[in-house]
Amino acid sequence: MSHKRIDAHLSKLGYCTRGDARKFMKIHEIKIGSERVYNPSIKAKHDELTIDNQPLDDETLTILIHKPSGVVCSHDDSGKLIYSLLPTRWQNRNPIFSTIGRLDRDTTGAILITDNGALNHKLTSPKSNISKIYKVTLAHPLKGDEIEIFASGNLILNGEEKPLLPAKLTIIDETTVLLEIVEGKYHQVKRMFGAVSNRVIALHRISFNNFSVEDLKEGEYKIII
């Protein structure tokens, strides 16, 4: 963990601009150990770093957050964006947060943000084959073979040329299932209900990755990372 300037702390996780951090300093209480200090310019090493007797942020932080329907998960679409759910510092990170993968504007439920761009490359890999939890509610009752089709590996989607791979269906009653997939393709789990002549009128993603969204309300977040 290397030495840098506290002014370049402080920008990069967001609390101020570089421009600003004297006058945060006066402000805050920013000491290097037991020591106040007032002057931006001083090195230290972030696990040093304390704000108001506080230890700075992580320097890469990866966030678990219930995405409410009407959300945007972008950084420029019109509409409320989902970054603003966050404290204003975490907006102002550098480099700024991401998701990794999308929902839909009406699709509710789990998903990851980060800045680390390591991490998220990882974890939207088409080879990562991370598990999705989805409640769906359809418009109208199963036919009764859904579960093996799904699950047989064979199913493909309109403009797709290769199989998905298999997911689990499990029927809580005739328009409500739980539907466990590996995969990320746009708008795979309406696609994949289309493709056996249903519609999706309801999308929840319960967990992504084992990071369940069941104990937060929508809207609320935590630090998974």
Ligand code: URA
Contents of the next structure:
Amino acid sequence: MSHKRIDAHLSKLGYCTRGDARKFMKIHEIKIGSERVYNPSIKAKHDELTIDNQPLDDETLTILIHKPSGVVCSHDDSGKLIYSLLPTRWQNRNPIFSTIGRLDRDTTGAILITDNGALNHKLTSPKSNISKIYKVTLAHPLKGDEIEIFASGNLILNGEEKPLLPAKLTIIDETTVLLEIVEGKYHQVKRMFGAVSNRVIALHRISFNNFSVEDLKEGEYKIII
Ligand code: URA
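Could I see the form predicted in complex with uracil (URA) next, after the form predicted on its own?
Now the full complex is given, and it begins with the chain already shown.
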């Protein structure tokens, strides 16, 4: 935890821009320990500072959000971005937040958002083998061989060279299933059902790496790390 100028702390955590720090410090009570300070160039450690008697937001944050349908996991799409569901202060942090992997615009459910680049890299690496559990609603009834095909480790999706790792299919009824996969290929779940002549009509990710959104409503989020 390094000594940094107060304006650097404030702008990094999205409270205000560096240029606005002096004004911000007049309006808000910034203290180092018990001493109120007004000068943005004073250096302090993150943990010594309070704003209006509250500790500063953590220096890195990882959030679990229940993604609603219709929002996109991107920084530059013209649609409604998933980051717009977060508090404005968090949207102004630097480094910025990114989703860990992506869900399609019409997919709902569990996705992590972080400003921890190393963690993001680790969890999205093809070797990470993170469990993701999806609830899938299908256009057509199952045929009966899907559990075996997905578990085989032999299924090669269109355009891919290597087969998918084994995936676990659990049947709820003839058009509703749970699918657990450990990879994250582009449109993987939709393409897997395309490969067995079916079509996904609704897709919900129940959990990512055991982080489940079953206790969050759509659009709700919580800090997990
Ligand atoms: N697989 C898909 O096809 N879409 C998603 O959003 C996630 C996994």
